[in-house]
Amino acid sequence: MRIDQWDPADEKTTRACYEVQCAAQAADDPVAPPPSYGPFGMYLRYGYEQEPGEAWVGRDAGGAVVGYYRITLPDLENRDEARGGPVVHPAARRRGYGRELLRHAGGRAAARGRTRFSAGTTADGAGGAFAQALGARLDLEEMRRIQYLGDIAPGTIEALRASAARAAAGYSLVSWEGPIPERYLGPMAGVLNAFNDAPHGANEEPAHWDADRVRERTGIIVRAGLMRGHSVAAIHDSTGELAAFSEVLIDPESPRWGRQQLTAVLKAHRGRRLGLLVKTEMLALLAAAEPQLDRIETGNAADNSYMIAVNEQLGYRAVAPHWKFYEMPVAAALG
């Protein structure tokens, strides 16, 4: 196998990256659409949150491009800690291709001074049994639940976010399209710290925002015009803090699908049904604004049950496969 740095100006080795992309989630997770090019092509180069990291692309002996791997290297938090690992076409697996990736990333990793490794992957497919078959440790497990849009009785919305506003006297609602106005960026800070408290790997260290964080560090793909999003926040009316905050985001070539981000409340401001107050006005928001979506996807960790149970209020149904997330050391990559 060859394996060589992914060059962000060579087109058709990014297709063919994604194509083994979208046939690894035809055969792994196949209840939703995989992301489209362009917000693929964002994701190698910089990553979710701009974190620095590297791809590289595994060729075959013909030249074939037959998986691929970018790497995370966070720069301010879990600097021990590499992210990411290897995607393989389906009709290319069984053949120590990933392996290889694997063991090449971990070099990399070694490289930076990293120590442990860490991937997430759909539960009980080709992923879940590679981790498994390496004695990764299962870190995390997120549950998948989707919102089917039609089959919501009618009034149930309206009846939910009217009890959630009578409990969140005190409080008002903004909402925006497009990337964080300049005014919220230090509050949302404070919304994104207060998700710190969320359920999380054993080993993963508290993320730290500052407004300048927010600016550079999210909402890229927003930014690019690549995707849709659309947020929702409640402020407490008597200190201008923002003490709730919802996203979804809709991708153009996907757009009958939206996928729910973060929703997060500050932990003062707990206990008022804000979690349900923002995600009622968001439906009311999207039926304005997307009219064509029908169905919205989230995650949520398996104990986070405050909001499982916000969810379930508003029709979120589980549905398979759902996510792990496992870890291991960089040595047990490299072995």
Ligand SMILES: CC(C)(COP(=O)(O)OP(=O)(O)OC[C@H]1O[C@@H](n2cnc3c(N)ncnc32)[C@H](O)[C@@H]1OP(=O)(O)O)[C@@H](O)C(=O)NCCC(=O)NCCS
Given for the second form:
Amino acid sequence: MRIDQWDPADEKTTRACYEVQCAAQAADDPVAPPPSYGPFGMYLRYGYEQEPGEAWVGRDAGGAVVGYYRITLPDLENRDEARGGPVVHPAARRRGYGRELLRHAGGRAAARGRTRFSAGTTADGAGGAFAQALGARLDLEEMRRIQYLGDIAPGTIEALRASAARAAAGYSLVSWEGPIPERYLGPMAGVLNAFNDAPHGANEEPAHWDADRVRERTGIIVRAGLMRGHSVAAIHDSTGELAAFSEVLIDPESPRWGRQQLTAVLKAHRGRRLGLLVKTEMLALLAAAEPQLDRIETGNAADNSYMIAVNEQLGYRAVAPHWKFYEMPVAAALG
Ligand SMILES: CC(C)(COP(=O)(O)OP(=O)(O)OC[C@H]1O[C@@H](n2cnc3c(N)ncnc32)[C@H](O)[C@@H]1OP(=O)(O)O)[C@@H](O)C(=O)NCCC(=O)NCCS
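Could you drop in the structure for the form predicted together with the ligand? We only have the form predicted on its own so far.
First the chain shown before, then all remaining chains and molecules of the complex.
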């Protein structure tokens, strides 16, 4: 296998990596549509949160792209970590390419001073078997849940919203489409810091957000116009604090699917059904703004009981495959 660094200007190779990703997703996770090309290219270039990284492409003896990897190299916290495992085309698997790409990624991670290697994959398929064969440690498990909007009995959401609104007296709702408005950048940092309480990997350091980091490191795909973003927040009337937040993204190429992003309630405001309030408000907003939408997909750490309870009230149900996140020492990836 020949492994070369990915060149963002090389459209042909980007397309070939995208084809590998789509074929891999169809094989490993046929439930949800693959990412569309634009966001995939952004991911290769910038990762999910504009963290530095490297992308490398593997070709077989005939020059065909058979796999790739992107390692993300966090630069603010978790500077001992490299994130992101190999992806191999289903037609080229079990020939040792995955192991070779991982070894290469381990070499790059070591060269960039990293000692931990982590990657996520769909549970119970090739990725999990690969991670186990290489001796990686299961770090975190995330259930996938999908809310099929057509299956919700009429009146259910309205009744839940009314009960949430009673428990959440003293809060007002605001919403926006697209990037976070300038005035909410600071408050959103508080929301993202609140997410540090949600279950995370055993060695993961919490992220420390401020307004500048929110402006610079979030919403890149929405700002690029590649997905539509809908956000709802609850404001505490007496203090003006942004107390709860929820965001759903719509990929214009698979517009029936809503992709739930972060939902979080600040610690001081928990216990007032604000999670349910922002999520029911979101459903009302989406019914008007995205009438074609018929399902919303979310992922929750298996032990995030509060968020799971909210989702189950809203009719979400667990759908396989779910996701597993693995970690191994970089030294073991090299072996
Ligand atoms: C995981 C993945 C990269 C493996 O690629 P690959 O080229 O088939 O991997 P290799 O041929 O190097 O396999 C190495 C070992 O992993 C194990 N393995 C890999 N796939 C397996 C499977 N489907 N079932 C059982 N064991 C498997 C085997 O022990 C294998 O060694 P062997 O073939 O000598 O028995 C590929 O299946 C993939 O792209 N999956 C989707 C993305 C993903 O999950 N990436 C990994 C994140 S941890």
